[in-house]
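In the block that follows, a single chain appears as structure tokens, in the form predicted on its own.
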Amino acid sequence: MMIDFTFHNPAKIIFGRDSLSHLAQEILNYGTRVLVVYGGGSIKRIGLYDEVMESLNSIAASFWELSGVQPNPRLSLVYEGIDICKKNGVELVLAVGGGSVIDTAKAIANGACYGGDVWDLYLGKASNECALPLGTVVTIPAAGSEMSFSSVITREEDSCKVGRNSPFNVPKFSILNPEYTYSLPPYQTAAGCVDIMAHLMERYFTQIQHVELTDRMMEGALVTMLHNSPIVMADPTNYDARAEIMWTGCLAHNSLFQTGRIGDWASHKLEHELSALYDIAHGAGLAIMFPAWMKYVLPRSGAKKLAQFATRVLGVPEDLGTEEDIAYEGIARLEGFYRSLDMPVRLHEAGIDDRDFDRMAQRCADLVGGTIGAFVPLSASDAVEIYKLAL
């Protein structure tokens, strides 16, 4: 039966093309002292870096830069930030870029306001009480980072990359205009997707009954992203098809979508440990670890919520065969898209063979425990099994 649930969301969305004329008096609300987070030179090339500077000199603002996110952020920017923001009395954290340079900047408010080391909260050696506000302008569809509680940092020393969540991390607002991600390349476009599809499908896939309305949701949503997504690899500047995308990759990660059930998340686990590793794009990484993760629960897991994809979400047909034919055929239709979207679906697609199998299932497997995924709970020896599958 569908589990008891609270759900609460205070993150506020401005969307569309005039929402960031809102960013001044967003910030207005929080305070004057601001610190910026952004990647590289993205958004200087669109314009977005010098209009958020406009509407920061509007009112006056005091602000510090960070620059220099990189995709599977890094602890020691974390650390450079929290510093800035001690020492200057920072009163906002402003993200501007995609789920790195949020989930950094979500990273610094926490540290800013906890006297200890912020890797403590990322291990659960610790807990904080409060954070700095945090604000967000979005270009990258992908993470959702903009709406969620959710935020992961890589530490460099040991390539350990570890997921928190925390309700200090939901930003107080986020700004949304799908023309910031006209310039995305096809490469970075297509991992996104990717990636919004694999958060609803962590969700989708779960043990417990009697959850019907969360699951047509997703299914539709993800119907939504098969449809669009490669209109936007054909059509970068299709608006419509861009605020489509947008706007689900929000909303699959706001945890809606998770309320009265338990979500899976073993294919995000397996993937963080590629991508700490091999600096993989986390959406590329989830296209091959994903269907190898299916193909390794479908008969331990028994066929009937994979084969209830296949058929709403992909349109398999219901007489194919057995639930299981159909299942394997979802499958092969999954592989069939991202392989559509220029995505890996193997192992050594991306340059990646088997020497680090044993070290990456013992790590994601102490990391959380001992026992990964909810669907079907693995150990690190089925890690490693799917591992092999996925090579």
Given for the second form:
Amino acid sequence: MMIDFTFHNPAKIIFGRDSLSHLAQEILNYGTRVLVVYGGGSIKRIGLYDEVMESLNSIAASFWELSGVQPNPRLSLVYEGIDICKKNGVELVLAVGGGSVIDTAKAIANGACYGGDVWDLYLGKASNECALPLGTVVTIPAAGSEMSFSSVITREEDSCKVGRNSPFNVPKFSILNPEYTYSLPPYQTAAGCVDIMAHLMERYFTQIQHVELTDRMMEGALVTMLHNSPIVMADPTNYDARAEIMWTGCLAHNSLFQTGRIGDWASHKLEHELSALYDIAHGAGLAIMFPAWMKYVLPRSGAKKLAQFATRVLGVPEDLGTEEDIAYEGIARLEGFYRSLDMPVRLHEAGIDDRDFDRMAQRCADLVGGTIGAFVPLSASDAVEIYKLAL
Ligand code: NZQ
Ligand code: ZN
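And the form predicted together with ligand NZQ, for comparison with the form predicted on its own?
After this comes the whole thing, all chains and molecules, with the earlier chain placed first.
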């Protein structure tokens, strides 16, 4: 039976070629003292930085800049941002970039209104009662952070990567112009597509029955990704395909598809250990971990849902054989699709061996209180077996 839910996502999405023209007014809705957060320089190369500066100057905003956010964003930069906000009475945090920039901005916006150590919020040891408003200008469709409740930060001393969900993490507004994604390197484009698909699949694999509407919406979204991902790999400036992917990425993680069901998220937790320790792109890690997770849970969950996924999303013929045969063929096709995007599908292809399996599995289990995932609840020793399958 569909489980009870409340769905409330107040993020305003401004989408399309002309969307940045709304930025100045959106900022003004929250103030004129702005912290602008961005990454390693891509926004300057594509001219977006200048456009954002123009918007800020047009409303005579006072602004501070925090640049240098790295993929798999680090806690130390979050502390710097919080400090700037507190010292200068910042009224709005503006993230210009991808998931790493947005997640850093989320941590800063929360930490700026909290008296203690922001990391305690991530560890679940404390809670905050307010946050600074946050706006985003998105440059890579992937993490879905522009509309999600999550922020994922890595504490560099011990490579501990932790996600935190909170209503205070939902941006007030997000500006999405598919043209800003034309400049993405193929590897980042592909990793983003894999991550978007993973956000759908984490929710798709549930033991909750009678969730047909969300099943079918996600199947549609996944087919949209299968269709458009190869198009942007071959033709990076294809507006139509970039737009389909960008909007799918946003919807895939805004919790609409989570309604009435319990998602799994084991593959994400297993992946976060990889990107924390080896600093690979989150999406590349998911291309490795998701198929391995599927292979491991298949005999333990019954093949029905995996077979449904295989037929409806990947077009495996229903008369191929048993449900199990169909499910395995679906996993093989998914791996083939990831390979076609030049993503790694085994750990060794990403230069990772088995030396940290025990450590990653144990921390993964510890961070979630012992049980990883929900479709098939897994222990640390199950996690080790999944890493072995991924080798
Ligand atoms: O730093 P710059 O120079 O901007 O380069 C970035 C970065 O190197 C580059 N890039 C971004 N837009 C570009 C561009 N290069 C050229 N042209 C553009 N238009 O891409 C690289 C990756 O950026 P990043 O922000 O790290 O990518 P992504 O959006 O995939 O974010 C990944 C992070 O989000 C977390 C991941 O774990 C990872 O830390 N996640 C956050 C979630 C959330 N908050 O809801 C959910 C996800 O499951 C995920 O865990
Ligand atoms: Zn993800």
